[in-house]
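Only one chain comes next, encoded as structure tokens, the form predicted alone.
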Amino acid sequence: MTYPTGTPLDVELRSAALIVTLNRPDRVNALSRELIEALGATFRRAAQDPAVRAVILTGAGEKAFCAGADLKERKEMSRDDVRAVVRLYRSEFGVIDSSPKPVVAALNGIALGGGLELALMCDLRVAAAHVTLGLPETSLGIIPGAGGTQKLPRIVGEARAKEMILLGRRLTAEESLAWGLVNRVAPAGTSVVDAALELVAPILGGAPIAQAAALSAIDAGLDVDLATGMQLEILAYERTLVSHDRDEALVAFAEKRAPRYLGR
């Protein structure tokens, strides 16, 4: 499949990992309408691309992963225009949130407002040692409008989410790790994308059907009671049980070799 290159989004397939880079460094990788639409289109393609086993989302440069909404663009918008952008967040960020391929945010710099909300749509997050993460919207007279009030409590818990949102508290990389907001912090002076690639290495050689089934069971289970979640898990398990990959795993175990998963 073909993917965009250049501005506002740059895409590179490295092995079986698709590296998607927000490429507006002169605007601290802020979320313009064009960029939001490009993200949705790219993740829709990636979901259907058999060459892609995982996606790494990062930003250009070392200053910012994404500083949030493009305020220069937003300044020229009417209230109805802003409402349309919020709906666009829902549809295009939703594609990332529901991706059947695991998605890792490689936070190369600050992630504020919509930038952090974008990272929250990913399954895992790796941070550079110098990053700052926060949702400062209430200090600007609004609230997070791209899923932050819903995703953040599910990741860090209600009390900590309220502290970040109501107080506008910003976290360092180490604080984010301690709170469970990020999964790993890359050592200072190292590449956060390389750290993300290291993190997803088991995914790239793993069983895609099982990974997608596990993601769907986890995500769907967060919105229902335990009994319903257990039923959803059974349905997801069935998808793996009838797969070629499951049979290959059993044969490989018997033959004492690494399995060769084909995603079917």
Contents of the next structure:
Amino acid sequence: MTYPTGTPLDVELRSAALIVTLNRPDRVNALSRELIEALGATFRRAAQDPAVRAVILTGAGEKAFCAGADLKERKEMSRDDVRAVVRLYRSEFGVIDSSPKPVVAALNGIALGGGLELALMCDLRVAAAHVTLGLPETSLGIIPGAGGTQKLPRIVGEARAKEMILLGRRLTAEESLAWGLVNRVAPAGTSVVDAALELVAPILGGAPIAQAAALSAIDAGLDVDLATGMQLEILAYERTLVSHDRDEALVAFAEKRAPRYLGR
Ligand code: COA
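Output the form predicted in complex with coenzyme A next; the form predicted alone has already been displayed.
Up next: the whole complex, starting with the chain shown before.
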């Protein structure tokens, strides 16, 4: 499949990991309408692409992952235009949120506002040591409008989410790790994309049906009561039970060799 290259989104397939790079260096990788649309189109394509086993989302350069909404574009918009962009965030970020393939944010620098909300749509987050992460919207007279008020408390808990959103508190990489906002901090001397590639290595060789089923069970279960979640788990388990990969795992175990998963 073909993917966009250059500006505002640069996409490259490296082994089975699709590296998706926000690339608007003159605007600190801020989210223009064009960039949001390109992200949605790319993740829709990746979901269908058998060559892609995981996606790594990062930003160009070392300064910023993403400075959030494009405030220059926003300044020219009517209130109705803004409503339309907020709906666009919802639909296109939703594609990332519901990706059947694991998505890792490789936070190469600052992620503020919509930039951090974009990272919250990912399944895992790896940060460079110099990152700053925050949701400063209330200091701009608005609130996070791309899922931040819902996703952040689910990830770091209510009290910490309120501290970040109400106080506009910005976290360092170490604080983000301590709060569970990121899964790893890239070790000194390792680029954050390389650290993310290392993190996803077991995913690239793993069983795609099982990974997609696990993601859907976890994500759906977060929004329902425990009994319903347990039922959802049974439905997701069933999808793995009837897969060839599940049978292959048992045969490989008996033959004392690594399984060869085919994603069927
Ligand atoms: N939208 C559009 N343009 C942006 C932007 C944004 N969100 N953030 C920065 N830029 C632009 C700046 O206006 C500047 O352009 P200019 O050279 O034409 O003046 C350029 O990107 C570089 O930004 P600058 O502020 O000079 O870089 P910096 O390294 O000093 O600071 C930030 C980087 C990201 C910390 C700072 O720009 C910032 O705080 N931006 C706003 C982030 C924000 O509040 N986002 C949440 C929106 S809800």
